[in-house]
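Listed next as structure tokens is one chain, alone, in the form predicted on its own.
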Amino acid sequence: MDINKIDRKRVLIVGDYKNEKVIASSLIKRGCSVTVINDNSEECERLAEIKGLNVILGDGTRKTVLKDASIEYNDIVIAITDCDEKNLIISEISKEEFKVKRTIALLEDGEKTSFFYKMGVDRVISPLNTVSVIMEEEALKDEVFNRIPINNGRMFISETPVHKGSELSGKKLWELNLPKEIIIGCIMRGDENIVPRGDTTIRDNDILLILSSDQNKLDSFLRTAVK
């Protein structure tokens, strides 16, 4: 994939330093225009060291702060604070007040997933529901990688589609020669969720739920997945 051909999506992220740093850096490398909002001045200074990143100091639940970040011009808003209520508020304001097309919200209490969707959140990220890393491929078209860190950045989970003609399609799991840092934990095939074995064959249009303890090796594998 030629990352120079990726649409220059505008993404606004509201959250804490560690998650903002990883997600923003990844998206910038892939050609997105990224702005982060953080309410900690020291963390803002550290985030400002990332080349190409626009940093706003303030409370991301306040309309005035979101307006300062030019939220209305963004394609996607990602709310990943440590407070479920704040993430819902940010998502609702983004949709209702500023007509943002796509919202993604972190949710620690997995039992509230249905409620978040009913309130209009487009994608709920819930570690408790094992769907903790989803960057909506329709929202980030042209295969911007789906990757979000958990456990303070020590583990990454990715939900990755297998496109027609991918190098993965038609191969059995054992044929992939995966490094020990990467595990394919589940294959989502239509309405079916498959816990794969070594002889499980990957097919076109499968969605792989991948866990990895190494960010670089995960990125390398994802590049193969979208070829």
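Here the structure is a predicted model, which means the values were calculated and not measured. The term rigid core refers to the most C-alpha atoms you can superpose between the two forms while keeping them within 1.5 Å. Numbering follows the first chain given and starts at 1. First, how it differs from the form predicted in complex with the partner chain.
After superposing the rigid core, the C-alpha of Thr200 moves by 2 Å or more between these two forms. Superposition of the core reveals a Cα shift of 2 Å or more for Asp214 between these two forms.
In the core-superposed comparison between these two forms, the C-alpha atom of Lys67 has shifted by less than 2 angstroms.
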Second form
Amino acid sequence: MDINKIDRKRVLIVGDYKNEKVIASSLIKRGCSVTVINDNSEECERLAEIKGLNVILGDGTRKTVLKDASIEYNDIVIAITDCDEKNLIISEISKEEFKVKRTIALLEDGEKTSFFYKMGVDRVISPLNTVSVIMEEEALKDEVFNRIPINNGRMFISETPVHKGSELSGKKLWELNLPKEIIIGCIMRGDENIVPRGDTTIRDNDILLILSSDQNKLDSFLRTAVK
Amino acid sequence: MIFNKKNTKKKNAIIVGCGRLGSRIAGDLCLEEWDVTVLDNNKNAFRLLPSYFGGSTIHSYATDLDKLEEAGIKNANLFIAVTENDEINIASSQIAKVCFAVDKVVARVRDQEKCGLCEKYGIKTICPPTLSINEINRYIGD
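In place of the form predicted on its own, the structure of the form predicted in complex with the partner chain is requested.
Let us now look at the entire complex, which starts with that chain.
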């Protein structure tokens, strides 16, 4: 098969040397066509040494520069400058003006995550948030229940056994009055996997697969399962 | 009453960026009986405020959500973003409009290309080059 016929993913990265170098090299290795925009001419020269990388010198928040980089032909735009606001503006322009399908922005100040999503950024990467979620996971590991954060800790999946004599066992799902942030997606009972309905009864030693968008509500629910 | 001559409730204004423009607006609004809070991430910038400025100052970055709430953005009637940086002005005015639904939001955006990002949310933009061009054209035309 002709390798050129495979539709290569086109990625545009706006950022500084360190970030761009690491991400661009790894994406090129994985077969993507990568362009970087950098506003420092020395850094551009160093970036140009990477084989197969297109380098554009300029301010990535400007439409003209983005156009030079043929932004409209890219599938993904990654904004990883050291300025949160710049990353937001780059994502907004990519979406608004050039109809880029997917934008990813780096955010130092994790408190603004929901604001960034509100402004149409498809994926917000906030290093501190990610690290703190991992730390939290490590710290809570010893507890009886475990929950896995997904999508930067905005959703949680939990696999929780129903202990003997817990408040839950013997109850039908609708009797639990679950908050709307929690869904029991599956009940594993021995070899059986049950997709539960409102009238499904929970028994001792069932394992519940729970999806939740609210960590606190999930935790308080999990506590009742092990009581 | 001495304290409330006009007997109307004071309106709240938040100004981010205490440069030459920000400090002057802050002073003017104070004279017009507004309740003004000025934010700047450089403490020395507040020296530019005129002597008759009677509002409060907060030493903070323009897009810090906690500090903006401390400044009373939830009850603000007016939000003016006039820092030195276009991106910060755009982002902070979008926070004011989109997250806190402030009634009147104004941002200084030097790069005319970026004005559209504000206007679509109903944020008023001030583009100094455009204003200057209009003035010059008017002068030439006269």
